[in-house]
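Let's start with one chain on its own, the form predicted alone, as structure tokens.
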Amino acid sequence: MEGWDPNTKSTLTQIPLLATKAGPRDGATWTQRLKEEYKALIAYTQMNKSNDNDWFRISAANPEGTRWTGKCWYVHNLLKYEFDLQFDIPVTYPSTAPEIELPQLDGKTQKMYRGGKICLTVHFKPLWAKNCPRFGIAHALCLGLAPWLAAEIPILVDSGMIKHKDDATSSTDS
């Protein structure tokens, strides 16, 4: 964590680390891992709300906890930009980090792969590998998606690649 800004360090230290090394094929130990994932996500969400920094909603889309969906948003120039969020837990999880997808932004930035998967290879994947199995979904959101949104959304808005929902409706009304 050397070289990180104080806010990131503070946030990260408040997200519980996970202990169970289990993936979707590991039966009862996967269930234990899911419980730890939920605890970490709840702690991260509560911390964000208490700091007036609420920026995502996410839940398991299937009972096995292998597909996750939700919404994330970013405020730029006092306007809220909201996006669908989804990812699958890889079979090799937690050794392999989930590939976070924002389908609405597919093809709008070079820092994204086909299907709307955000690019996390250079900065986040080595960090994930170093901290496996202690990192989980909450850590991927905190250290992967949040910085990606902060870096990319202002550029996409300023370049006109994405428009605020109010701008889009007012231009169609004219």
Second form
Amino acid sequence: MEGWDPNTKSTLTQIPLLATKAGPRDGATWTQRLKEEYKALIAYTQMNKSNDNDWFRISAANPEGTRWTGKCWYVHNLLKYEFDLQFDIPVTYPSTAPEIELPQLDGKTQKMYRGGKICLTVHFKPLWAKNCPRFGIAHALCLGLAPWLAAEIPILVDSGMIKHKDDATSSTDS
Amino acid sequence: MHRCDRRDVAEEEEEEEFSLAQKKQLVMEAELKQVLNDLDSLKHSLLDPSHHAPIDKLQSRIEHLTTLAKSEPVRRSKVKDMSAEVVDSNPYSRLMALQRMGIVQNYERIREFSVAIVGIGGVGSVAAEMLTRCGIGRLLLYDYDKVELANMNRLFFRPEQVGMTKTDAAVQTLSDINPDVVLESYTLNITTVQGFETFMSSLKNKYFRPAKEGSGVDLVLSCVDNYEARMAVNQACNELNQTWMESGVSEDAVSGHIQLLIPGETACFACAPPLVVASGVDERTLKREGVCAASLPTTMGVVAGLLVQNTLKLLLQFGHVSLYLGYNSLKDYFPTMEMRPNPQCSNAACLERQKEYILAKPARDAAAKTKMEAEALLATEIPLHADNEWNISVVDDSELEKTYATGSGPADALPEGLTHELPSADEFQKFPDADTTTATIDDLEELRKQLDALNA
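Right, the form predicted alone is done, so what does the form predicted together with the partner chain look like?
Full assembly next; the chain just shown is listed first.
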């Protein structure tokens, strides 16, 4: 965890860890895992709200909980930039992390694979591997997506690759 | 010659609809004919005969172009049996020569084999072309991507295929090269729950060779570019007890590797963190920022070549089949190693296969003994292990310096030039129940509603 900012570190320690090692093909144990995922996501969302740092919405897009969709946003120069957020739970989960996609940014940055999958190789994948099965969706958002947005959105805005929607809310709160 | 080709085309025209190429050809012929007519009328309208010579010359050039346009390539028809006859028209003469030279015992067996290639990118597409040209029986191709101009720095795909799915484009090219190969294409992502189901059932389907033991394919080649897809291939092959080969090229495009995985017998992909060939230069000097992946046609071509060479050796039983072969292009260094399965592997199916492998040891030993005795009798005439399908050799455990794929401890010493790409999972601790009791709700529907309320 060297090189991570103290804020992320302290947030991370407060997200409940998961215990069940189960993927979407594992039947009843997957349901157990799904419960733990929800608990971690609820705790993380509550924490963000109380710290005035709310930055995403996510919910399961199917009853099996194998596909998740939502929104995430990032504030840069007092303007809010919002993006669709989606990912599938891979069959080999949690040995492999979900591949987080921001389809609207597909092709706009090199730090992204085709289909809008954000590049997590260097900063996130080793952490995920080391902490399997204790990390879940909430941890992937906190340690994978959040730092990616913080690094990429300012560059994308400053280089003119993404434009702010004038009708979007421009305050830091949501 | 041309007349002969034309007749073939004319016959086909009667039977089936015009192909796009045939339509283009007809339009071109009509245009050229019109130019000839125009030139003719021009010639007749000219009063000064001294101008006739250059027009005659133009006309003869147009006639030449017309003949060229007519000689469209003809698709070769299927070949029933592989012939060793050395004639220009035999697509397999140079391959069958392997038999004559004593390299391969029975080359024609290649037509019985099915190979699944997962990932039709820089490595997979080239591997598919190599196997197609070798006359493999059946290829199953899996990819969900489309061809892009950004792929043109690699081999196989052509600019006019941009926008097609990689599977469709591959089938188009491969069926032209060798119509004898049975091609099946699957446009799907094997890491999703649904894609994985289709992947598994396609591997199990035995219509091509119903008498075959095990699954419906002889080998799976993983030519994907990410860890998630490799783990999905690993999962499927462990569950199906399916031998497979893994291949990879580093994101900086200067190194690569191939690995043979036999469930229960060698380390599975989840037994240890994935191995990568270290670039051999200071990692900090490699520019990484800004790009997620670089690629070279050379490195990818070399890795595809190594992969298919190992495939041919395994299927046709010749030479030594490598269990792991690395390629460091900066130093031209090729590390090799062997990895035994990790008895604490996190993959349940791998542990089952390991158990089966250990249980089968007495039978393996007995078979090896019988074979050795039989060979001792015929030592002078019969080559060693002629029917050893997986090139298994019996050696005393103490003799071998194999690496246990535990990912920790002194036994983890890797050969020079190889490093682990990811760390191992930390020791899995059971957390005290107190950690989870903070959230007292344990109903999935309740939890979902709670998150939805927060999202509102």
